[in-house]
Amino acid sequence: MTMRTAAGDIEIVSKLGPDERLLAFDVLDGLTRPFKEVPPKHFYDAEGSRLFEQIIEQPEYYPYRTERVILEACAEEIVARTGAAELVELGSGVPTKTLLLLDAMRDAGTLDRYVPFDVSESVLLGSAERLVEQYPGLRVYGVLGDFERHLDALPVAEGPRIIAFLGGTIGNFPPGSRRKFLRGLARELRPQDRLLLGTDLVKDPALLEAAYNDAAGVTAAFNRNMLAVINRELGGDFDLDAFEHVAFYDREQEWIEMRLRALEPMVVNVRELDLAVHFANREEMRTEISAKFTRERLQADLAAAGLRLHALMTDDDSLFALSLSGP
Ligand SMILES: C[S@@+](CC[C@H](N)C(=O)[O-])C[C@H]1O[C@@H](n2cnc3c(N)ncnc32)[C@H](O)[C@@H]1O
């Protein structure tokens, strides 16, 4: 499906037709496993995206502002090194850090096209409209889809391009899927293209756990919102108050895990799936992993995908890293 909006410079391609039923499949599959799990892409309805915008403002949540600091320092150099005319952004969300890259491309006189790719329609349309106004002459080609399945929807590159995957979202993949995903991405890169990857780094577990357990409870609300998404989209009857937010650092795996814990035994019905889900008292379901990286882990993952690390940029405290790699 292709939608052209009133602003002639925006084209949106949607891979999320009515037949796609991503959520239905993931909920049926995930809630019938011995250890229940629903993947984090389903956090992001309009309310989830709004809550995420609040998470990044919490004092404990260092990844967002740290990646921003790195981009402020390095955007110009990244653009100079790549000569990029085109910025593809996976899981683009609400573009804020992206503006630093677009500004640098505009200032270098190379900016031509922005390709945001997201599962959230409201976020994708909103950002496309805003950006064509903010950058006269910019063409926006948005892809509404799941980057795990729909990379084939990326338009053919027209100039040197950067594929950006920011925010540490790569950490949401378990290690095997992560390498598979990176291999798929590598196939999209021509010799002159570069992958700009944001990765959160291994650090003091206390800092990590605080980031996912903010005192204001915003991450907890974000986590529980997934149940509201299932209720609305699939006719579920989850009682949000009957689940508590859990986030902890798994020191062996070196990842953060977010879960929802049932506060009592219960049966939840999901009408559209004709599914009754039993929860035991204190049973947990996983909603996200967020893997943390060392330089070695990053390099090994890139190498397994046939990518070579060209530059690694970090903040003064080595909390977060941005890497530039290519085939
Ligand atoms: C954590 S936010 C990051 C937003 C922004 N890029 C940043 O760095 O702050 C993740 C974004 O990725 C999108 N997303 C998550 N999983 C996705 C998937 N499988 N396919 C496409 N978009 C996805 C969400 O809708 C959300 O906008």
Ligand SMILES: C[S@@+](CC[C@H](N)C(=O)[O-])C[C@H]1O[C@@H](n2cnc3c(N)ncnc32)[C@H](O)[C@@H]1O
The other form holds:
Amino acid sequence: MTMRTAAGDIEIVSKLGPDERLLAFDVLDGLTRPFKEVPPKHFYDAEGSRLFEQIIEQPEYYPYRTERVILEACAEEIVARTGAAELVELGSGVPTKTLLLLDAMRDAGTLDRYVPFDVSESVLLGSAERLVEQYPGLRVYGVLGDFERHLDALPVAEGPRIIAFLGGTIGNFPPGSRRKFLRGLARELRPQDRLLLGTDLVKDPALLEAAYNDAAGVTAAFNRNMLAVINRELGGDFDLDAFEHVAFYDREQEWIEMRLRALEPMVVNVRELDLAVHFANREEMRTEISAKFTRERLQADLAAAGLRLHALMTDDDSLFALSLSGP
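Mind pulling up the form predicted on its own next to the form predicted in complex with the ligand we just looked at?
Only a single chain is listed, so you will not see partners or other molecules.
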């Protein structure tokens, strides 16, 4: 799909075939394992996105606002160091923090193209239409797809490029998958390109656990909404009230785990998969891991992917970090 407006050009390219059902595959795979799990990318339907917007407003949830503070302080420096004319954003959603980078690129006179990558066509198109109005002359090339599998859909770079993967989302990957994904990103970078990566840092476990167990219960509702997504999309009959939210810091792995715990024995049917799922009393299903990083762990992961750390930017309390790396 290509659109031309008075303000700029918009092109949306889809890598999702009409019969591609990412949720169905992940649910069938995850709920038939000995330890049940469903990946966190399925949190974000319209209700999940609305709840996440509430999560970032909770006083306990520091990652979003801390990363924004770092970007506010460093966006101009990032653009000056890279000379970036093009910004690729993985898991773009509705751009918010990204606007700080686009503003800095515009002010530096280098801004040419924005490449959002997301699984929601409506989000991609809505964001693109707003951005070409906000940044006259901007070209938007949206990729509708799963960034874990469709990096080959990125357009050929036309100028110095930043690939941004913000929000600490890299922490959702287990270590082996994380390095594999970073290797895939490294293959997309030319010598003049840079990866801008947001990573949550190792810190006091009490602070970490509070961020995922807010007093208002918004994260708990967000976690249970995963079951509502399965019910709606796949004909499931999960009773959301029969599961409780669990989030804890694993000190050995140095990551947060989010789970849903069954409050009684039950059988859940997922009609479209012809699947009956048995839950024992207090059996848990994992919905997210969120790894926390030290500088040494980050450098090791980058090095294993063939990347070199060029700059590490943190807030005053060393809660969160943004890193620039390249081949």
